[in-house]
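Next up: a single chain in structure tokens, the form predicted on its own.
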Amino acid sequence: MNSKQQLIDYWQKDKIITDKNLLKAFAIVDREKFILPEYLEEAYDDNPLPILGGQTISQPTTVMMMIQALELKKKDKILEIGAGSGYNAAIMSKLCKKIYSVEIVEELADFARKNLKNAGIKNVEVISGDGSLGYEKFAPYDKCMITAACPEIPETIIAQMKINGIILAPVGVTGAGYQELIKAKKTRKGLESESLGEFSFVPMKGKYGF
């Protein structure tokens, strides 16, 4: 069983996460209260976790390595496809303004409000719907967070999305086991796309999901 402090360590070590502020919410955030009681002593295993709804947390470098790519600020408006168990959104708080985290699965999403209600969050509200339309109510967002595979990032959140906002979404046909994890910025003559690599993540569900 790895510690909390071990992780930290190991990002710092192999320079994989760089952001103090965010090292510093990982070490605020704990990860025990975002899981299932079964995996307690597995809390801090850099692996992924079963959750409910046939569905995943993902392991802690993962969770790190997106949220640094996103680039956070304080004053920024989240867009979270995939509430998970809250997790993401609960480090996520500690570095922005407000998060809005849509999850299609309706046990998920009570699990998610519940978790994050037990850790003391305030600024994420967890929406229950199909995450894959985005969530037209607060747009335009800053920042966005997808975490489940989607075959291409959708329009319809492209269209919430600010001039020069990020959006972060593992892309890819889920049937290889891995998808390219895209980072695109919103220009305004497009998308300007980079890929940090190959992921393994659950498929999207919803109208443009798998």
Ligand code: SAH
Given for the second form:
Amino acid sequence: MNSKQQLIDYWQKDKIITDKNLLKAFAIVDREKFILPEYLEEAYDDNPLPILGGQTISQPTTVMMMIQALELKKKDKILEIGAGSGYNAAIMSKLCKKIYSVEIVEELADFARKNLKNAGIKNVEVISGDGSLGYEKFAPYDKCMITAACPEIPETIIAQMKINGIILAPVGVTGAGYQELIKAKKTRKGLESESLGEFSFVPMKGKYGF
Ligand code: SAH
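What would the structure be for the form predicted together with this ligand, rather than the form predicted on its own?
Now the complete complex, all chains and molecules, led by this one.
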């Protein structure tokens, strides 16, 4: 059974996570509050774990790399697609102002709300619905984190971002098992995209999903 501290030491030693505030956020949030009781022993193994509805909570290193790439600022308003367990949002909640997290599976939206409440987190709102459409009501957003694999970054989400806003999304055909994690900045001339490498995510559902 691994510990929280072992993961922190590994990220610092290999310079995978260099953002001190992000490491602090990881230290504050208990991952065991966001997983199913039967996996408690594995809370700090660096693996994804099954949650409800055939979905998974991402592996800690992936969560941390994605959040680091978002360059969160204290005043940021975030759109997350795929609340899942609520864990990703819980870590981000310590580094920004407000998160709107959309979840398409009803029982997972409830699971995320319950976990976030239990962890005492108040600046995350979980919304039930199809996040491939983004969430128009509170747009424009500073940053967007898509946590399910999409065929391409949905135009509706790009439209809901501020200029210089950053979108992080696993993009690609899921049949191959892997997607490219894309970091895209919205500029007046369009998206400036870079690849952060290959990762494996569950497929996005909904109108602009698979
Ligand atoms: N961020 C989550 C893990 C995400 S797994 C966590 O920290 O636990 C991907 C999630 O995306 C799943 O919960 C899945 O139900 C959700 N999802 C898939 N397609 C979606 C869509 N179109 N809109 C909203 N959520 C979606």
